[in-house]
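Just the one chain here, laid out as C-alpha cells, in the form predicted alone.
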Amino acid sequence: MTNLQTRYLAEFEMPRVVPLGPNLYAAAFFLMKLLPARYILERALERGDICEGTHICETSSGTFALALAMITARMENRLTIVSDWALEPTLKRRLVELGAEVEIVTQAHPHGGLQKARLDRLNEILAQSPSHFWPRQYDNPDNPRAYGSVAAKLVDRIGQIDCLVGTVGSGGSLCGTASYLRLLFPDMVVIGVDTINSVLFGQPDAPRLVRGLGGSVIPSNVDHTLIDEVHWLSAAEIFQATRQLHSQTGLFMGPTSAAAHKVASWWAAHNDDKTVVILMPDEGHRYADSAYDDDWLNSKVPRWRSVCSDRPVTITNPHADLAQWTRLEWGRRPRSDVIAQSL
C-alpha cells in the first residue's frame, strides 16, 4: 500500500465542522475509524512490520473493522476479523464483501467478557500465523497519534476551545486530540462520555447494549489523566438522544456521536462563555434497523421514549449503582487514584 493507493481515502477521514448554537461545534465524521487504521497500517509498513504475505489481524465489533478493510480491499493482505454477536449483519456483509475472513465469538470469558474471549481468538489466530500484523487499536500509540490532523483542523476553523467532549472507548479520538489541544490550551476541559457498566473509568462489568463506547478491558490508550469529568449515559438515554439528534438538527449519526451530544449541549449551555467542540465519530447508515428502528429499540430497551434526563446526577464513587446520566470530576487524576479513593 502506498499513499497513492489510499490517498482517496482521505476524502472520507475528516470530520466537517458544523455549528450548532453559539458556542457549540461538532466534529462530524463519515467514519472516524478511517483516519487511526490508514495511519496505524501505513507507519507499520513504513516499519517493514507488514510485507507481501503479512496476515492482517484483528479483533473489532464496529467501525474500526469496516476502515480496515476498506483499506486492505486495496493491498495484497489476508485480514481476518474477530467479532461477537454484536456485529450487525449488513456489516459483516460489507465485511466480506471487501474480501475480510470474519470469525464470530458467541462465548463471553466469565472475567472480561465477550471482549476478553475475543482477544483470546485472535492470539489464537495470531500464533497461527507465521507472518502477522495485528494493529492493536486499543493499545498502539499510533492510534491517538493519528489524530493531529483533526485538532489542527479545530483549531483553524474555531481558534480557541475550551472544551473538548468525546466518547471513550479504545482512547484513541479523545485522547489523541486532546493531547494536541492542550499544547494550545493547556487549561481546556475534557470531558470522556462513557456507558453504564463499562470498567472504563470505575464502573461494574456487565453486559451493554450500546457498542462503541465502554469496555470490559481497559486499553492502554485511555489516558485518564487526560479527562476533567466523566459522564455516564444508560442504554435508553443514549438511543433517545440518536433520535433526538436526527429529528432536531438533521445530523444522522451513531449513538455515541449522540451521547457526545447530549453531554456537550448541556456543558455549553452551563458555560455559554465557553467554546465546545463534540466529536461524533461515525454516521448513522450502519443502525438503520436498530437505533433507528422503532421495533428494534422497543424490543430491546422498552423505555427509551419515556427517559427525561436533561441534567446529570453528581457523584464521588464511580462504583455507584448506576439508573441515570452521571457525571463525576474525574479532575485528570490516574485511574487507580480515583479507584483507591472511592473505596
Second form
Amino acid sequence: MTNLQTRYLAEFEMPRVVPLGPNLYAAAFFLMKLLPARYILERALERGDICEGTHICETSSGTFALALAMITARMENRLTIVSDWALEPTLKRRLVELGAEVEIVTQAHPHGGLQKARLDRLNEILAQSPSHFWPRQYDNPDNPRAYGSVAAKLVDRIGQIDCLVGTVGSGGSLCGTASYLRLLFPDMVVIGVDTINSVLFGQPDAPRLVRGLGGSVIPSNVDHTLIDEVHWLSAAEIFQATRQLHSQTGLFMGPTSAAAHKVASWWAAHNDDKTVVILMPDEGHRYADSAYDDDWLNSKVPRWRSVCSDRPVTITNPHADLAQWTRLEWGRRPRSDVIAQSL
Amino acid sequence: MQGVFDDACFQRYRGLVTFPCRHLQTHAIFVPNSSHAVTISPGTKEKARRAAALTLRQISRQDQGGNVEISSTIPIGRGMGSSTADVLATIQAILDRFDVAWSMEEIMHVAVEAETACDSTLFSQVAVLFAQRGGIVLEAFDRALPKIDIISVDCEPSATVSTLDFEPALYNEFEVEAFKPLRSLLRRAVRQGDAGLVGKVATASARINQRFLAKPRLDELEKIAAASGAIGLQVAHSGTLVGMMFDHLSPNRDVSIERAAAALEQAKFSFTTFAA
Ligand SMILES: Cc1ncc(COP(=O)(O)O)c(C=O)c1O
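Starting from the form predicted alone, produce the coordinates for the form predicted together with its partner chain.
What follows is the entire complex, opening with the chain shown before.
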C-alpha cells in the first residue's frame, strides 16, 4: 500500500477558507472526516495494523463511515459499517456501492440504547474476524492528530488566529486543530459548540435530533482542558441557522456548520479586534431531505422558523434544564472539575 | 525553527531555518605551500580541515598542500553555527585562491560531507528551509526574514554542545504534524514581512525543543519577553543560547530592549545585544 493509494483524495481533505466578515473566516470542508479517516488508515498501515486481508470495521451512521468507504474503495480490504435506523437510505446506498457491508442494528440495548447495541454488534463481528482493524474515531489519538495540515492551511491563509469555533462530536476536529494552533497562539480562545441533552459538557442525557455533534458517552478525544467556552443550541435554533447560513451567505452546509457559525458570528461581533475561524464539517447535500426540506422540518421541529435567539444565556451549572442557546465559561477545566464546582 | 519537514514529494527530512546575524563573522585565507598536506590554524578545527581536503580533491588538486588560517568572532559550542562558518569560509578561501566558481549546491554538498549537519548560513538573500543533513533546500521563501534585533542569552555559560555529540531528536507523531503549521506561518510571515509572526514560530519551535535539549530557565525568559514587549524567543536547537527577539521596525523597540535588558540583569542572566 503506497501513499498514492490512500492520498488520492487529498484535494478533498482540506477546507476552503471563506472570509465572511472583517474578522470572521469559515474553514468549509467538503467532507471533513476524509482527513482523519485517511490519516488513521495510513498510520495503521505504517504500523502493520492493516495488511492484506485485514477486515476494517467501524460503527458510525454518518460522515466517518462515508469517508472510510470512499478511501477503502480502492483497497482490497473488507469494510463493515455497523449502523442504526438513523442511516439515511441515500447514504446507505452510497456505502453499499462503495463496497462496504452495512449492518443495521434495530434493537436498542436495555440500558445503553442504540449506541451500546451497535458496539455489541461490532464486537461480535470483530470476534469473528481473526485479522481486523477498528479505527475507533472516538478514542484513537490519530483522529485529533490528523488536523496539523488544517492548522497549516489556516495560518498560511489567515495568519494570526485569536478564536477557533467548532462543534464537538468525537472532539477530533476542534481539539486537534486547537492543539496545533495553540502552539503558535497560546492565548487563542477555543469555543466548543454542543447541542442540548448531550453529556459531552455535562448536560443530562436525552434524545437529540441533530446528528454529528454531541453524544451520550464521553469520547476520550474530547480534551476538555482546551476549551474556554461551551455553547449549547436547540435543534430548532440549529435548523433555522442552517437555512439562514445558506440564504444569507450562499454557503450550502450541514447543520453542524451552521451551529458553529451562529456562535462564532455572535462572538466575532463582540470582539471585533479578534480574528475568528469557524470549522464547517460538511456540505448540505446529505440534508436535502431533512434540514433543507420544509415539510420534514415542519413535522419534526414545528418552531424552527419562529425561534428567536440572537444571544446566549450564560449559566454556570451545565446540568441545567435548557431550552435555548446557552453558554458557559468552561475555562480550560477538566470535565470533572466543572461538574464538581457546579454542584 | 528546527524539526522534520516534507519536500514536494512527501519525502521527510530533518530541516531548519537559521536566523542570520551579520555581526558575527568568520574569515579564512588559504596559503598554499610545497607540502602535500593541508593544515588549519587553529589546529583544532577538524571539520574545516576535512572540508579543505574535500574541496581540493573536488577541483583535482588533491596533492596541493597549504595552510588555512581561520579567524572568527563566533562563539564555539553555543549553537551559533561556528563550525558551519569555519567550513564555508575554508571552502570559499580555496575556491578563491584557485579562481574557481561553485554553485551554492556544490558548496553545500561538500560542507555537509565535511560536517554531517550544517546550517543554512550560505543562503542570505532569501530565507530557506534547509535539510541540514541532506544539504538540500526544501523550500525557498519569498524574501529574507524581516529585520529582528536580538538579545542573546547564554543559558549555560559553562557548557558547550557539539551538534554531533547528541542524538538527533526523535519527534513524536504530534510533533511531526505540528511542524506543518509552524512552517506555514513562517512562510506567511516572510511573505508579509511580519516580524511578530516570525517570533511566534520561533517560540513554538523553542518549546517543542525543550523535550530534547532543554534550556534551563526558558519559562523565566518567556515571562521577561512577554513583559518587555519582545516578539518571541529563538533557541539554538543544538546549543545553549536563547535569543530574545524584537521587531526592528517597531516604534517601541528601544524601550522594549531596555526593559528586557534591565530584567535580565536583575535575574542575573549573561547576555549580548545584536541589532538587526
Ligand atoms: C457533520 C458533522 N459535524 C461535526 C462533527 C463533529 O466532528 P468531531 O467528530 O471531529 O468532533 C461530525 C462528526 O462526526 C460530523 O459528522
